[in-house]
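In the form predicted alone, a lone chain appears below as structure tokens.
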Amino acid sequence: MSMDISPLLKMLVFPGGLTLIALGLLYEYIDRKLVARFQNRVGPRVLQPLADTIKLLAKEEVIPAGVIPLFFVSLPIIAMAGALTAGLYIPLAGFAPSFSLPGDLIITVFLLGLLTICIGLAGANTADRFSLLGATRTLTQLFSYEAPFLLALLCPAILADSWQISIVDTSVTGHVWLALPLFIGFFVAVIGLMGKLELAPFDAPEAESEIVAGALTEYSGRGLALFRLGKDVELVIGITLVSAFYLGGLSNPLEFLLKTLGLLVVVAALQALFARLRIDQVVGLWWRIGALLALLQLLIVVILKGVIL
């Protein structure tokens, strides 16, 4: 009896596994290069993210004293697995998702948040003061952007009458640039994504000038490499979601590249434009403003849809 290996190839090669990792490294390079050019610097070489990853994977993983070894080793693996699994539900490169089911938008957002939770737990698992402070900031900041980001993605989902990513991507939201009429939701989604990835100016949890590497200060070798790769994969997934929902959908590879790279330019410009915010500014301001703006946009969408229908 023959065995169907297509699901295995989808998970390991495309659109999961190797493809997501390769795209993550490429988009990390583009992001770092753009920020550098905006700041009048040269920036990294093309293969620098790959070289950094290989170097970390080749290094010895040091397990510090005072940690729970099982947690210390398994948390990076869980974080990476969650990020890669989330990639199976998105229209990567403009193709249909490998797996699709009603409500997979909520599953994807949860899996994206799993990386942040694992980073927070990784920092809390150590006795290092910088790791503990970074973990506190990471988990505190999680509450400030997670709800606004989800609410911003729900606006196109409500218009499409579905919380299934593939349906939202190919419905009416896949033919109209909702970033124009629903500019509030688009703004909240982009800022929420930057907070989720802890990009400047929302990089207080890993501020190298204050707390070294934040929650990951004690990590080295394979563990640090997996956490960094998880963030790269999450960058690709987040930009793909926002592009599919607010920039007219993703119907082919060329459209995928143009829209996601265009959005990446916006994200890089915002990183170069603003200085780092303090953690109290992120939580205090964005939790109030971001959540209220997202709720306002959601209310407008519900009212307008009710009037039209």
Given for the second form:
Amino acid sequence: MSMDISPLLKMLVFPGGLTLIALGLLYEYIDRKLVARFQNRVGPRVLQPLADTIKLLAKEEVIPAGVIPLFFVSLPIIAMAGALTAGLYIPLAGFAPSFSLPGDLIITVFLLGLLTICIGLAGANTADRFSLLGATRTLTQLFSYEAPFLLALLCPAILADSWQISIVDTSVTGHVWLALPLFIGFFVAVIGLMGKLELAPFDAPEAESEIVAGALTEYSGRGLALFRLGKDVELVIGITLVSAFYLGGLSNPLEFLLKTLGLLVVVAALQALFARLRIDQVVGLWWRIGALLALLQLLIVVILKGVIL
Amino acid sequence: MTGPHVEKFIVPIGPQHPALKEPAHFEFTVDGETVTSASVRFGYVHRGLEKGAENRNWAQALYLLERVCGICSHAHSTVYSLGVERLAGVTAPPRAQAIRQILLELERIHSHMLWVGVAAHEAGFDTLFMYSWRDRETVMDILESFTGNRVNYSANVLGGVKYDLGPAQADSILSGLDYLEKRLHYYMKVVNNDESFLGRTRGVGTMTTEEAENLGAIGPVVRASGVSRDLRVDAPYLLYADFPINVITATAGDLQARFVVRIQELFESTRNIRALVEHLPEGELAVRFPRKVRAGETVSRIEAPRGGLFYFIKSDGGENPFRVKVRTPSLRNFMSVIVGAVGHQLADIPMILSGIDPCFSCNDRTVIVRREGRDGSAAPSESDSRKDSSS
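Got the form predicted alone; any chance of the form predicted in complex with the partner chain too?
Once more the chain from above appears, this time first in line as the rest of the complex follows.
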């Protein structure tokens, strides 16, 4: 009996699994280093995120009283699995996605949202008050940015006549960057990505000066390591998606590196620029401005498409 | 939610919490994200400094009391020196007074810039935090080159000061102030114009003039609410009568006004230091101070960076103070936090708390109130015996 090991490789080494995790750690380092330099700090060393992860993985995972242990242990795993699975549908490193099917854009966005939902549930699972507040804020924030973010990603998809990431990616390659004509959509997508990743100034769910570490206050050891890794992976996937859609597609590794790192610089600069928004300000911002802008962009795209094509 | 009653959701902040750099315990009852009531408890860092001062002689107590607060240490040693000198009938020479005043104003710069950073950090604006602390190093370097220490300068002795201000140091102070003023103008621009930061400061923790008066607030907090209250002007000490400062007030009473008031005060400080450095009186640095201080009691007050600092000093004619009572300014501002927190978002609480520039360790004094029981015996109950009103 012969067995094709290529799907296994795809899932465990490239693009899923190890590559995604390594890229995630690298991008986390670049992000932290850039923010630190913008703030006139020294910042971490290259291997710091990896060292943190190894240290956390080696530590005892304390299961606090008052939680449902099954959820407590399994939620980080589900979150991590969701994030890694999402990596299979994106053109990582400029290569065609490992798996592609019509509508995988929705699947990817959902899988990324799964991570946030898991964090929210993990917070709600514990009896800790900071966790509960953090969970409320995490889920509140999820409901505010998710729709505008998805709408912003749909604009290029509508132009490409497909909700399949690989088709959108190839259709925008070689043309003018969509970020220029669809600058509103690009803007919403980048800000939405920052909200999704709970980066400053959208870090109210884990505002340390208010609610310690938010939903993950009670997590230590493996659970925390997995959630952090999941977020790193989400960072890579989110940045890849936005640059594939709005920055003229990703057709080779060099292009991938340049475009995603360029976007990361923008994201890092935005993090250093603003004071943290309160959760009510976040919701207000998204539903009053973000959602309207995204809808407006969508309307423009649909009308233009009807007129021109 | 268990049971028939709706449980109160209390968010405990402290004694260990990332927002607090010092231990204190706050309990905020929240409804969703809105605070409905608040309470505070101190006493975690009671060090017995007042009693310690009674067991030391007059000069030794100076160094002990300098350690009441790590940030306004010179203010504590100055207010104590002034009080004891008054009791003993000794006056420090003018040059010593000028140097004391220079140090007080330098300390105000370092304290207020520290506060700008801390308050920005509580608002999640770490960039401002890092920048202001980087620039604060300028004043720390000045203080270090002047006295040898970044904090706890030990510059005072009873009857004068230890360190003279030479021309080289005067130059380094002046050039340091030039740089600081440039940076302060920039921070002024940030706190007045940065929209995301204004979203966290404007209209937050607002205290009207009337409330500020009723709550007995003090220092920059009350000045930001439109009350002109500053001991440097109301009861001038050292050389403040000859080298006066202008009281900075604002009317809004919110956090943004406190930022503006504190930063503007620093311009007054730099102006004051410049004038003092340029017109430094000649003469001795210290006069002889007696071992024993004649019996009597006095109240000594100065304007520390956080507001009026109050010392009561009593002598029975011996070598040791008979009683030293310390009332630090933060204590008078805590009520404004407790009252002001109600109705605000939980996210604003760290900002409101840091808005008064709290210094918890300075507060902690113990007083034991013995209330006569019904049977006439002194039977302190739990709440009586542990009154942490830090008197």
